[in-house]
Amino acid sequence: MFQPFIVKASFVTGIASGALYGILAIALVMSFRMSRVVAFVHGGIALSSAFLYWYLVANPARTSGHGTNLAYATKEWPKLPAVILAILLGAGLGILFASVATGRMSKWPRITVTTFALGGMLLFAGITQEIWPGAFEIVPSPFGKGRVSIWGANVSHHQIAVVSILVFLVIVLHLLVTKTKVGVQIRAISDDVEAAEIVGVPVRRVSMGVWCLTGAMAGLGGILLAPMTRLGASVVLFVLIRSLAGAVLGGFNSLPLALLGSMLFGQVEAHVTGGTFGKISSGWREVILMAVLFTGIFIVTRRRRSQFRLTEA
């Protein structure tokens, strides 16, 4: 049964969730445009950065392993240096993967490199779980515990910060891509790698830079995700799937459509989970989300075919 009094609160919550999916979707789209590789590895990067952030800031007495043989001896650092180090870890892992994907594997079939990216995700996830086995943690936010009421929703400062960071990233990336020489080179590589090489664009260096940037964004996404839920490998990788679905709606090529898809997923999930349409099981929630994804893909594909036929005519 429709619950109109929940709509506004679920809408606000959906924006925060969609913004989180959008940050990772941007990283996936930019990586794909550079290398035509679906960057599953960003899920492992996000997980590694999230766990490093937790390890550096968490109170040792409040971890799930406290008082057991799994005590994690976390450091309880100030949050800012922990955030910086976790983002730098993401950037470093992005460069590490790119050094192989744009080096020895640059001429390999893209499906092979994508499989390698999937393996990279599982590798980073496995290493993280080996370092901190069994950790399933509540993580403190870099933005404190404050909350405000917006349209009837009890919104945390952390959720507001996630939306603000997404807006900031979109503006900065738009200016980077449209107003700078590097942006011109990025667009040239995205359109035609061989032609970009012919005209003298340093393809590998630019690609490495983009992978470094997207690795840092994946790390940031992991840090922002952790305080919104419990930190665990399955949780982070589940969010990657949501972001991947948003990128799919954009055809892994359009940042605006990827962001739209992420926001759409966030809204549908918030309204279904929040009870706007009554009580819906987790299984039916996934069915509804996949129906939205398939419908979006169908609409986008039809629109692009129409545009192609119009151009051809």
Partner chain sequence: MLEVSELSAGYGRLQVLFDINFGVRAGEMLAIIGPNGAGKSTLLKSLIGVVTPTKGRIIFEGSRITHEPPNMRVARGLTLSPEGRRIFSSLSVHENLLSGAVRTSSSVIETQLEKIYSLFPVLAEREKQEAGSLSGGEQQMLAIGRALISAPKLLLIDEPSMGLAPLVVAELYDALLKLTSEGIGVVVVDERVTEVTRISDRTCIVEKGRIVYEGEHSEALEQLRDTAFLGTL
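Just so we're clear, the structure is a prediction, and the values are computed from it rather than from any experiment. Definition used throughout: the rigid core is the maximal C-alpha set that superposes within 1.5 Å between two forms. Positions refer to the first chain, counted from 1. What changes on going to the form predicted together with the partner chain:
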Second form
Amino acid sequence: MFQPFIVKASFVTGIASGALYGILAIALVMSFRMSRVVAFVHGGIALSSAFLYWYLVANPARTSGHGTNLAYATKEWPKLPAVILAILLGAGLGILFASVATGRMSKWPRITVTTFALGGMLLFAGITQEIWPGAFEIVPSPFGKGRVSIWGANVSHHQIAVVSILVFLVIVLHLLVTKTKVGVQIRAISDDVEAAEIVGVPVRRVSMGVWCLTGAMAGLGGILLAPMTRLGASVVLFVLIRSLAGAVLGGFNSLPLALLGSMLFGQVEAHVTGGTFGKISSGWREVILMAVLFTGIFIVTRRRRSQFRLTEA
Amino acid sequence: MLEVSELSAGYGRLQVLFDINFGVRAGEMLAIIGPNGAGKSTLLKSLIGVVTPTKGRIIFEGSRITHEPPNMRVARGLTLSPEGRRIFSSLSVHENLLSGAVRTSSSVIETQLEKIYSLFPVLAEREKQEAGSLSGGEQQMLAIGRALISAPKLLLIDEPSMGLAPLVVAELYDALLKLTSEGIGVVVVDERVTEVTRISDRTCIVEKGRIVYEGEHSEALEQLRDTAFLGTL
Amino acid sequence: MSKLTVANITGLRFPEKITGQDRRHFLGGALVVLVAISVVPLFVADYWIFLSTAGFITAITVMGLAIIIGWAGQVTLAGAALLGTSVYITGYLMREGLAGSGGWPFIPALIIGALCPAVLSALIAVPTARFSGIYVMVLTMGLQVTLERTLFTYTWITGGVGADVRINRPKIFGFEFNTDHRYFYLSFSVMVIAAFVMYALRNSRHGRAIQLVRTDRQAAAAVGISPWLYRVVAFGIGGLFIGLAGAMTAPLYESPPALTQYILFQSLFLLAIPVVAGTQSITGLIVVSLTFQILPPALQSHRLSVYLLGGIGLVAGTLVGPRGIVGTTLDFLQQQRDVKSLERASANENDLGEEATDESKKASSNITPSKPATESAKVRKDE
Ligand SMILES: Nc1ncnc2c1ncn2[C@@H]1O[C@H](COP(=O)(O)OP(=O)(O)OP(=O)(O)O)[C@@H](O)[C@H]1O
Ligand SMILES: [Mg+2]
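What's the form predicted together with the partner chain like, now that we've got the form predicted on its own?
Every component of the complex follows; first up is the chain already shown.
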């Protein structure tokens, strides 16, 4: 039953999808550390950026409405400006959200602000669907269609790029957070907002900056996600919930643990889907992932109960 | 250097401070004492800007700062070491100190670091250690050091002696006196009435959000005996 | 309708006993609604009848959500999945029954169908009861996605979307609710009963206990109320309401409804309703449910999609604050009335002398958004 070929292939797929979840998970953890809010809104941002990217680069002959009066005149731009625009859109939406969440709502109960984040997600998704009511679009990868063979597994350029981008992001963020003055301020805010304000950290400005960055990362995540499946609202949600699970496994607080969680989810999913353990239906895959998530939450809240009360809303 | 007039402030609908008037001169140490819940911490917080005043004026070195955000006030040379220390426990000692230096040039940071480390040598030894693992006294020194990194002209300190042994308190007070001798103004809120009024130049007594007394320390003690609000004298 | 809103079944403001003027207001309001509900359907197109029926059923769902959000202070993202569970299970039982028994009658199918989500909802609350709200959100989101990917994909349960799969409108005690009009009245009655049950529950000992747990866990624990148990109970009751709504939905379309009605985004859409309405006024919940159900089709020419409406609702509702848009508006109206009555009182001041002045002063210091209960009582007496 354990065929080396399948295991290898699943392992590689798992790394690529784990890396994708990781990018969003980092965005979620960083936003959480800034504002104590689960940034559901990143799901909406990823969706908007993905659709914008699709609209800018896709071949109009291959869109879902092709040949009907619903056809979209997609643009077939070169990839790079489209990627940049879509990331900028993500950054802008991140700032838009943060201007409320760190302004008017900065001292509100975090469950309310998190509900607001849900609203942001639904709103961005709604607007995107208004503009492009399509579903399951085929999206070309910014890195072409090429494939190479690694360890006997057939790997696409896109997958390699996703992993490389994650590694790059992790290194840059690590340097930013540990080695710069801004990094100290970011960590000071996530440690104790009021104290950070007292010692003169421009809390609002730094938080907005971080939300801008995480919004851009969510946008990037959306762009990278789209070519890996077909683009539709539910697909993005699926990735979001896996990233959330990864972030939860890190207690929303630790970047390395969140990455580990995302990778774990990527692996479990890839092996279950890929057939390492024989044929398992997609329903059972969901149940297994849910069980992992559940256990994760349980461990995390156990571990941290001693540190502070999680029950404050 | 600091002038406060008719200052009122509170939290939401709860008003805590009523028409506060007082001033601080350069190189002077002002002690603020009063019973629990009188509004001492609220007063310091509204001076640094995390509590917004509903009325009144705060003038620092000739400029009106009543509605400036805290980071602007810190840049002007007004800093606070808050109640309960509030050091960043997951950051190292060095990073804690740096967190207070948002708009400070690196040359000033260098000289101030030297000064802080000579004032509290133990911080130099613990430079790379996580701040959460420091002892209470060391944490308080760190909190004061963090407030000193931007080379302030006026330092506000809330309850530095809370939960500390007498010897450590004496060391802290010595450090504060050293600061005033360099021309830095110090406002200290403390519950150790006798000790703090002994080292301060002047004393304010706050009760129920109002300044009920202001003057020299010996008179302050007299006054205290009359009101006897602490019952410890 | 509006009379009913302000004066009567607006949740916590309800006076201890319905007496005198209040009773007349209440009965008056009820009469207005009854007349409206029996006359209006005669004049509008069947399509609107159908939509209103769906609106009533949505209102029951939303009551369940309001119990979880408002009483237990938790946000559940599994609303649509719980609803769908009940829809498909009830539908299955009505079509096939169990173990080849043939299709069940409506009532037993409804009972089982409504219990399933209640149990699921309570179960998910068991381990989460000690977690922070954000983990509850993540977990319920997980439940939602899991149900979407498991139960909803088994076409032998859901029935698929084939045109040949029929679910007949129910027959209760020999009476067939086989037209849209009849089902409209049935749904309306069920909704009214649900509203009264919710109202009674809230003022019951257990209802109070649930709310105490939300506002102050320590205090609740101190008086012997188990925060854990009551959170589970709140989730269970909420799930039961949602389940009831699902069971009512099952025969509504006369065939299995599409999966897309029960996906995660739909949960968010449903969540928007109590957020907009605030969780205190049951009337508010009903009115907003009807509005949210009817608005998207009514504004279809302006392309107002369900997601967009839900998104706007959630964003605007949270921006306004914990009382929701309806609650905030009511507070505002109440304040206006208070101010007016104060003006009237001060106009009468001269005639009435000292006593009136004191009274009005007391009243003016009392005007707060959070407790207009005594105020409204006073105003009504003044009139
Ligand atoms: N964040 C806050 N929100 C609401 N009320 C507050 C807040 N902080 C303080 N208060 C209230 O303001 C009043 C004054 O508090 P404050 O902390 O200024 O007193 P204090 O003089 O510093 O007392 P202590 O000696 O105990 O430190 C108290 O009644 C307190 O309950
Ligand atoms: Mg204090």
